[in-house]
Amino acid sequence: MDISGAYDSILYDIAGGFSLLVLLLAGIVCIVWDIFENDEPVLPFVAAMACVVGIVWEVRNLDAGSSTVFYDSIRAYGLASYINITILLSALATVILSVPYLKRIKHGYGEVYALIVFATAGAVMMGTANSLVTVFVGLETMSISLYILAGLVRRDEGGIESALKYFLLGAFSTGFFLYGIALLYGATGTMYLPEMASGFIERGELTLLFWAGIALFFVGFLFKVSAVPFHMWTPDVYQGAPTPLTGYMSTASKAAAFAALVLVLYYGLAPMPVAAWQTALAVVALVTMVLGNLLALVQNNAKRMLAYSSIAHAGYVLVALTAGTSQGYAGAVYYLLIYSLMNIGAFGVMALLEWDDKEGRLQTIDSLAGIGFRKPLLGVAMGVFMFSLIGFPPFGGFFGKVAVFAPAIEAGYTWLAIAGVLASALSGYYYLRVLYVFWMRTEEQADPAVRARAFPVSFSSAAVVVTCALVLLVIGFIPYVRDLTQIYFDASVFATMP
């Protein structure tokens, strides 16, 4: 590589990468003032303010032409920028929730806002990717991250279960990812993703070492999708970590994941014949689709119950990407935006909640019995959520499932989009049961711990789930927001390359 033109460069790169180096400077002010002044309360503004502020950039970038910096190893501007936007609004809502929620279980530490600042820029790095290597140091910057803040609460067992399983199964995954990564490179002979395209087309075969690092490459994403079979840490750790950072891990890292996966099969597999790798996608659509659902049906806790529909949204957006289509990319990344506003919402509420002194471990659906009527702004934004997640017309998540579906059938697999209806379908039953017990249960069916707790909400908290529920009700009907993701995929893929 040679960098005699860095400083020629320098202002054009920060500008493109603007938004994470806001991030990696905000993590660092968090963890050094935290040195100074333990568990100063400032430090969540100065995350919160980081995640702003990359906001406003990129949504000023959503327009503009694709480009790369840093020596091509990230992508910035248009697609680029969705993709940050949606990430960074998690984390900003996961920053806004977190604070009274950390308060309430006596845990509110500064570090969990540098953490949550890193594992975001993690995130961003990934989602970005334009080389293997910078998705491997996305992929590990986010997950170690992920991994202390999922055992936060040392002194419960659920914690530290959730955060072990999380950093053994994780550890093992990015092995097959590494792996995978090595063997892609000894097949192309480069690391970068358009480069990877044209040494398809130089050596005009795929050979079985290049087959075998994409197999072991796509079992490292699928494990950070929860792609069934890939998925069997993603119950327990929902469950035992606390609540706003579980909808953390399962929004911004998920479009962090699906994002790269993208750029992969967009920029990295063009040339490479879309069937010989759409029939293993279907496979694992399908199976993620129906045994997500059929297991969520039988759960009766609340986050056990969003972990496995996590698992079958997961599904939802590989049937998007089995097409193999521009149309089919542009529904996947339309639809991360979508999921990220219904689950940040649903875990939301949850955290608002919660009673039972366990981050929600050992709360069960029945526990709530009419707390709807008691209160009354949750119990209609968890309505928005629920409806949303079924893909319930004209809520937000209707829209999105059109997006992901559509593009398959245009590809010929027709019999995937039915099966996903089926199956979005099936998912009614277990989120109008959230709905039943909170407005057609009375309140004496409830724990007798649940009447006698208060379950204050804060101003902030509130703006955050009502924000949440309004976008999800209106963004269906905005169609900039759709015909944006059509413009990052319609051109010509090598046309489009920097």
Contents of the next structure:
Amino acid sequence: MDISGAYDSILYDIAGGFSLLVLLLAGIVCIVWDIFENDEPVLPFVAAMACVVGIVWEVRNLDAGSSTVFYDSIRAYGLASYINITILLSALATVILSVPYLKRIKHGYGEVYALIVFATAGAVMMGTANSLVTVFVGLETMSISLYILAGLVRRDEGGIESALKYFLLGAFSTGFFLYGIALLYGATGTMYLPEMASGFIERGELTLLFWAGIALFFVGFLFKVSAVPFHMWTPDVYQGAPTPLTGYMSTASKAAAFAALVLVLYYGLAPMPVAAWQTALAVVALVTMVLGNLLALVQNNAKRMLAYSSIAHAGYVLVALTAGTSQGYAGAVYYLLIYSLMNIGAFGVMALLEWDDKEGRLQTIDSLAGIGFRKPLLGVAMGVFMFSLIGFPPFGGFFGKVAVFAPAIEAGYTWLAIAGVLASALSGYYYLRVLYVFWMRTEEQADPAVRARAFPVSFSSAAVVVTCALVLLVIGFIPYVRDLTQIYFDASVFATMP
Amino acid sequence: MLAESLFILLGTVSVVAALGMLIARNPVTSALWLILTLFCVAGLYLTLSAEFIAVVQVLVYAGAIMVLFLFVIMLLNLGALPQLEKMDWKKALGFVLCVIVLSQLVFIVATSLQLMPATATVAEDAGAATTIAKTLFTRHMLDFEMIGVLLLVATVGALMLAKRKFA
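Could you please show the structure of the form predicted together with the partner chain, as a counterpart to the form predicted on its own just displayed?
Complete assembly follows, chain above in first position.
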């Protein structure tokens, strides 16, 4: 093997993976800076700037044709840019929301921002991966950062529970994932997704080894996106972790995992007979939607409720993946962007309305009675997020749900789409209950501790929450975003589709 | 065939050592059994002409990780472990028989379903350090760099969780 020309295309590679490299650089800057100036207040700014630079770079490349860089390790431009924007927006919002929150709970360590940035780098790598090795390395970088961040508040047993459960179950599911990758490699002889597809077209047969690999691989993925029956960890982990970081887990990490799943399904597995895993995904999507929504109904704690709601939303995305058409994948990535915006906003509001000094894991929704009148900005923003999460027109969530359910109907999964719509109707109860408590109860019904508390809202946090709400109000009326997601997926790769 | 007999020898020893690790009463004995297993696996890598992996196996597992294990075991209070009952040899014999029958069944099912992997031919220098380095620093350079970040994250995170004072 001659390697004299190995780095000839390095400039092109750097341009393609620019946002990833900027994140890595910013993370290392944060850590080194923190060595010399402990908990330097500029560090969150460095982290946020890295996200902003990444977003600006990726926005410029949204329309560019998709290609691969770093020896086909990751994808760049086009779809990859879109996914990176989704992840980076969640990361940016998380960094900004974390600063006042962590200062309040006295955990504003410099390392936290470095870890958020590294987790984002892992998410970006995973969400744009073109080979199974890259998926795995990105997944691990993201997960290990998140295990640490979940256990940030070490004095609280809820934080410890959260971190330990996340770590143990995450490591366990990683085992499944890795076995799946190993078997897939054994069956196909390649780690690269497009080669997997072309190899199948050449050979035209799938061994039992391949099916075992796919099954294990999907189990690993479904764990990461917290689909039923692999959802058990989600409520406990979300409840005990610091609230803005919970928002990060439910948006950036989920978006990255789903994006990687879409890439695997679209680039790697599309020409294969998809019916087998379509049925499996349909069943998982159904139970995820139903169980997620039913369990969310009975929660008294806002973070736990949002955790079950995020399980339900994973089910909605799985409906789009079940369809297995280019429309379905386009709908899924479109939904991921909208879902990220509304969830990061909802967790942001809950972070600002936290009063129990236990990362919000003990306070009930009812304790915040009438808070909308005291904090109208947060109350109205929460209204937008809740209506959007239900999927109520004209908010973004409605357009997102149309984008995920319509392809399922076209692909013949009408029953699944109907189940999804019914489940969304059910979700109205628990989302609207938050608004009922916020706006239709009087302040006198609130917990005395809530009445005594001022809930200061810094300008930066308010800006993030309001921006998320405004974007959700208008995003459905910007056809550009929806059209963009559709041109990324080419229907012609589905050779065996009827 | 030298390679085949070596494989059978190393394989048997490693399986026996793994069993020894499982049934050893004393944790230190158990750890030493594990070292034997790891050495045998390293030997298996050598028979596949994967010298680099063999060396890494010895260095990382038999060296670093085992030293860590032994340190942790030494820090534990071994006297506090519950006293186990005497082993029931009939049950042990039954277990061994079950394992033999099960492995035969699995072998038969696997061969009849043609699940057994075909013997792959390994290139002569596939496991040499040069070959691995060439792929690692070209094809997988991004993965390689990212694993560096992963290790940094783990180190920083462990230090942060352990060293920061309880607020």
